[in-house]
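Next up: just one chain, as C-alpha cells, the form predicted alone.
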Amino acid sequence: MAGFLDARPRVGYFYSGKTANQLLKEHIYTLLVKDYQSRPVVVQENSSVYDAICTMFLEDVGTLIVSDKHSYLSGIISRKDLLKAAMGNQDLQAIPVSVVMTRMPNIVTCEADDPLYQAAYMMIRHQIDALPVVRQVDQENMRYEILGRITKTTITKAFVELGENNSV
C-alpha cells in the first residue's frame, strides 16, 4: 500500500525501485486544481477603484478578477495595482478598474484539471499571488468563463494537509 512494494501473478511481490520522494512527486501531481479551487471574487470592469478596495478589504483577498458584461475574464487586479491607483491626489470613485488592471492576454491562468502542482509552479514562475481557474468557451476570441481561483494559501493548505497525514 505504500507503493515500495509491487506483485504479480505467479511471481509474487518485489520491490518497485520507487524511492518515497518519487512516491510522494507521483502522489503531488494527483492533486487537482478542482479539488482545491475557492469561490472567486470578482468584479465588473466599469466599477469604480474604491468599490474595488472596499470589496478586496471586506472579501480579504489579494486578488480581485475583473469579469466584462458577459461575465468572462476580463482582467486581474492586486494590491499592488490599488495602491498605484490611491496616490496621488485621484478621485478614486471617478476611475473604473479597467484602467488599472491587468488585462489579457497578459493574465496567467489555469484550469480545474491541471494539476496544483503546475498551478504552484505558475505563480512562482509569474510571481503573482493567485490564478484565476477558468474554462474556455471561445478559443478565437479568448473567452474565458471564471470558475474559482488558487491562491498561495491555497498551495499552503494542501502542503501542510500532506504534512499532517490527512487524507488530501
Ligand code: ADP
The other form holds:
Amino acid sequence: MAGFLDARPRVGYFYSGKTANQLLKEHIYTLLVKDYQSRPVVVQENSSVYDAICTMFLEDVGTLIVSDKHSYLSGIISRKDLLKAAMGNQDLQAIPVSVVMTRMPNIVTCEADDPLYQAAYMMIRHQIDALPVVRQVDQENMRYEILGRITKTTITKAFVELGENNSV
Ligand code: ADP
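Since the one above is the form predicted alone, can you give the form predicted together with adenosine-5'-diphosphate (ADP) too?
Zooming out: every chain and molecule, the one shown earlier first.
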C-alpha cells in the first residue's frame, strides 16, 4: 500500500502513520546522482573561448566543465561567462577559457552517491545551472576526477519521472 500500511508478524497490517508528503520525501531521497548524471562535457583550460562557444553549440549544453592538463577539475563556464567575454572587442581565439571560467576551489560539486535532492538544493542555493559530479582523488591538493554532470534539466527529467511513477 505504498508505505501507508506496515506489516508485523502476529500483529498484521497497521497504519504506518506516515503522511503522503513524508512518503514522497522518503522516496525522493532514494534517487541518487549516479542514476541520473549525464556525460560531462569537458574542455581543457588552454582551449580558447571561441572553441568553448563551438563546443557549447555542438554538444547542446549550457555549461562546460574545464579540466587541467591531468584531466582533473579546474573550472566551470556558463553561457553568460562566454557572453561576457564576447562583449569586449577581443580576439576570442586568443583568450583561454581559464581567464573567463569560475575556478577551483569555488566550484560547487556533487558526488555519485549523493541524493539527487541535495544536488538540486545546491543549484538553487548557489543560483547555478549545473554541478560537476566528481570523485576526490587527492584531498590535500584538491584534485577531483570528473565523472559526470547534473543540470537543472536532469532534475526536471527526474521530476517528470516521479509524476509518471505510480508506485510513489
Ligand atoms: P548563466 O551564467 O549562464 O546564467 P549559471 O547560473 O550556471 O549560468 O552560472 C552563473 C555563474 O556561476 C557563472 O559565472 C558560472 O561560471 C558560475 N557557476 C556555474 N556553475 C557553477 C558551479 N557548479 N560552481 C560554481 N560556480 C558555478
